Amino acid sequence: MKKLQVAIFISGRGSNLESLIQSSYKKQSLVKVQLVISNNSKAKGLVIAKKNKIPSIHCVQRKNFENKVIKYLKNIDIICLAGFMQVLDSKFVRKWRLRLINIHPSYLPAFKGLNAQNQAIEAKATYSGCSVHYVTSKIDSGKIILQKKVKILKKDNTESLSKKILIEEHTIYPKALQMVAKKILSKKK
């Protein structure tokens, strides 16, 4: 069976990138990570891509970012945003509808946008979590694919909550990617 080709957009350390790559190596995986694109030339995730022999590019220009990377996406079936800290152009988002997914460190719809873990702590929420969702032109508002709750303890702070959420992200993001791949493949039949 031919696997779907995945591009992963990153801006930082690449821990979700690593979990997606490792998951793609499993025999039953429906995807292969073909490309890593970063908007940060110093992103540690680029080292992870190199270590795994996955081609990577970086394009630090915000203006026309999508036009600059589109030529690299010709054979790509799915794009995963993994800590990609840039809002994509709505035209680009529409073109990749139901094939562009993101992970967010909150139990959406709560705490959208930046610093979600800190938002949860400041709101004295009893739980937060992580959500994988389809990307739409509205920030963190696309249809949810998979979520996991994380209990917030009284002793938690932004850092401890972030660590707990990240552990769950590494579990649900690969699962959600497989779910999306299965949907796409079923439509191709």
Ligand code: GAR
Given for the second form:
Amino acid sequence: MKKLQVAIFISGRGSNLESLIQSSYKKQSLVKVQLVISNNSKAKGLVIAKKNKIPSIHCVQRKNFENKVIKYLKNIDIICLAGFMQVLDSKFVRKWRLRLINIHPSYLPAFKGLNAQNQAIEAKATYSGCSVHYVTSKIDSGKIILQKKVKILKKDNTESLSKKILIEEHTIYPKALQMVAKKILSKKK
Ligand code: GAR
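If the structure you just shared is the form predicted alone, then what does the corresponding form predicted in complex with the named molecule look like?
Full assembly next; the chain just shown is listed first.
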């Protein structure tokens, strides 16, 4: 079976990148991680790509980022944003409609945007979570693919909540990617 080719966009640590790579090694995986693109030359995720012998590029210029990376995406079927902290332009987002997905550290639609875990703590919410969704030009607003709730205890702070959410992120993101791949493959038939 020919696997779908995935590019992963990162900006930093790359723990979601790692979980997506590891799950892609499973025999039944419908995807292969083919490329990593970072907008930060010092992103730890670039080391993870190298360790796994996955080609990577970095492009730190915000201006024209999309035009600069497009040539590397010719054979790519799906793009995963994994801690990619840059808003992509709407033309690019439209071109990749239903093939561009993101993970966000909250139970959307609550706590969109930056520092979602801190927003949940500040709001004294009783739960938050994480969500994988299709990317649209409205930030953190595309259709949800998969999400998971995480309880917030009185003793939790931003750090402890982020840790609990991250554990769930590493489970739902690979699952959501398989769901998206399955859908694309079923349309190709
Ligand atoms: C993750 O918690 C991810 O959900 C979040 O950044 C972190 C990246 O960690 N993304 C966003 O906040 C996007 N709005 P990682 O680099 O270890 O995957």
